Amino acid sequence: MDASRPRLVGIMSGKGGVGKSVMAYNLACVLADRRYRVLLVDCDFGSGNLHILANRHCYYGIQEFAENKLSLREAVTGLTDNLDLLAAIPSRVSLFTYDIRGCVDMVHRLREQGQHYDLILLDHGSGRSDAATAMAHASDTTVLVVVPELLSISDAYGLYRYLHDTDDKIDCRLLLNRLKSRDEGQYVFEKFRAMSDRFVGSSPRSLGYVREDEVVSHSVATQRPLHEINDKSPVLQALKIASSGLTTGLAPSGDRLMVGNREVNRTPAAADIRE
């Protein structure tokens, strides 16, 4: 993986309820905070929730963007400087519009379009989808979200194999998440990695650890961030980690997005509004 910006990360998990787009959203805040320069795009085309984790309302988003009715630009919602959010709203996504080879045209005008940017974090839906796998080929890595739990496990192995048996060039990486310890992440990290090898010849590496915490819950329930819950907590910190190993000889560009909704699209979210 080169210099080259942006630098696409698609987000993904075997299962649902694995905590992926609380995840992804956090991940893009800690990157943004760290002065890169980030797009999260809200890519759970049935059932996207991205927006109401950020309080925000948005006006415009992806189904805007597929069907060429907006410019990037036009089409994202600012969060904070270095943040923008390309939202899903399911009540105005059309999923007929999200075949295969649409998806790879919006992968492919999302990179066109979006050179001002750092890194793309591009949050599938659960499971195995052809589009979401589409994406994932036409990414730079692929980020896999996984919980200490057998269903979780089995079927992550089972997207990881479906991933490289459709190219296995890919790049892979190992999100745990909701641990009792490192060296539970360990084990599990472990029996995957021994599973792939023997099973599919080659396996995903380790972008981190993360511990189960409370601090995750309040986060989600007050529509706020992790980095205004605890600054301090052992979930943030894990990501910071997580957040190296997708940027190894990616330098920031930050500060201040230039989008063209930024004001347009900043009322809190209308599922749960918090004050």
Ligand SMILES: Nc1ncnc2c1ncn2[C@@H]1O[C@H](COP(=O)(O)OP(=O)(O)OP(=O)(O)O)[C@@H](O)[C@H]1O
Second form
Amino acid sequence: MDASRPRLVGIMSGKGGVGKSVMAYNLACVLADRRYRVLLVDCDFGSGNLHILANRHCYYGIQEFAENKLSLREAVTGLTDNLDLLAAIPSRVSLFTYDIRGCVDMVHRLREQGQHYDLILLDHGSGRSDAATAMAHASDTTVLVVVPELLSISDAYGLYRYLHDTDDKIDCRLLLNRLKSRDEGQYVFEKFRAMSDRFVGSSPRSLGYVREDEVVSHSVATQRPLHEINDKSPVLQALKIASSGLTTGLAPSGDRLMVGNREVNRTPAAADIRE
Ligand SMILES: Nc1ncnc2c1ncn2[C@@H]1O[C@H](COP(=O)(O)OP(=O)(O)OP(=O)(O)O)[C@@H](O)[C@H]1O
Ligand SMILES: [Mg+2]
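Could the form predicted together with the named molecule be shown next, to go alongside the form predicted alone?
Below is the whole assembly, all chains and molecules, this chain first.
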């Protein structure tokens, strides 16, 4: 992975409902908090829900961008200083727009028009669609979210195998979610790795181990990011570690900078660089 901007990271899973959207949203919040400029893109065209997690009314979104009616800057909704959302409002999204060619074209335009972002996170729908596969191949890294259940593991393995068969240079990472313990995550990861090495000839790296925790359902129910509910929760700590795995070699270009050991705002009115 090189250090060019923006870095495109897709979040996928074989099985539905494993936590892709909550992980994508909170990873984006963690990265923005670390001063990365982040765009979160809802690529679950038929069932987009990131605007609900973020509790935002979005006037425009991916439909207008995909149809070239609006530029990226016009189509996004600002969530925080360093975080924007390109929303998919199901009632406004026409699935006919999203054939394979249209999706790949959209990813290329995200790269071109999104150069002011450090990272662009794409939250996909579940399963092995041709459009999502093509978008994964046009991205830099693909995160596969897996929960410790047989069907999730087997679907994730099938998806990994398919992604690898269609492009053996794909950079895939496993994010184990809803774990009872770290040991359980390591066990699943090692099984996955052994199976992939044997039958695919390569295996994904681990991005991290996220526990099952009611802080997540509380965060969803109250439409607030995890750090606002509990900034010390093990889930958030795991996502901070995962965020480091996605930013290797990439310096943040967000709105605050360090002077000596002190953090200051770039905006002159709030800046205080006296030691
Ligand atoms: N670590 C966790 N601990 C507890 N609950 C979790 C955790 N991760 C996810 N969940 C719960 O799982 C539910 C489904 O999550 P989410 O909608 O993000 O899944 P998804 O993979 O995006 O689903 P879809 O395939 O439909 O897009 C959420 O409502 C959330 O409460
Ligand atoms: Mg989702």
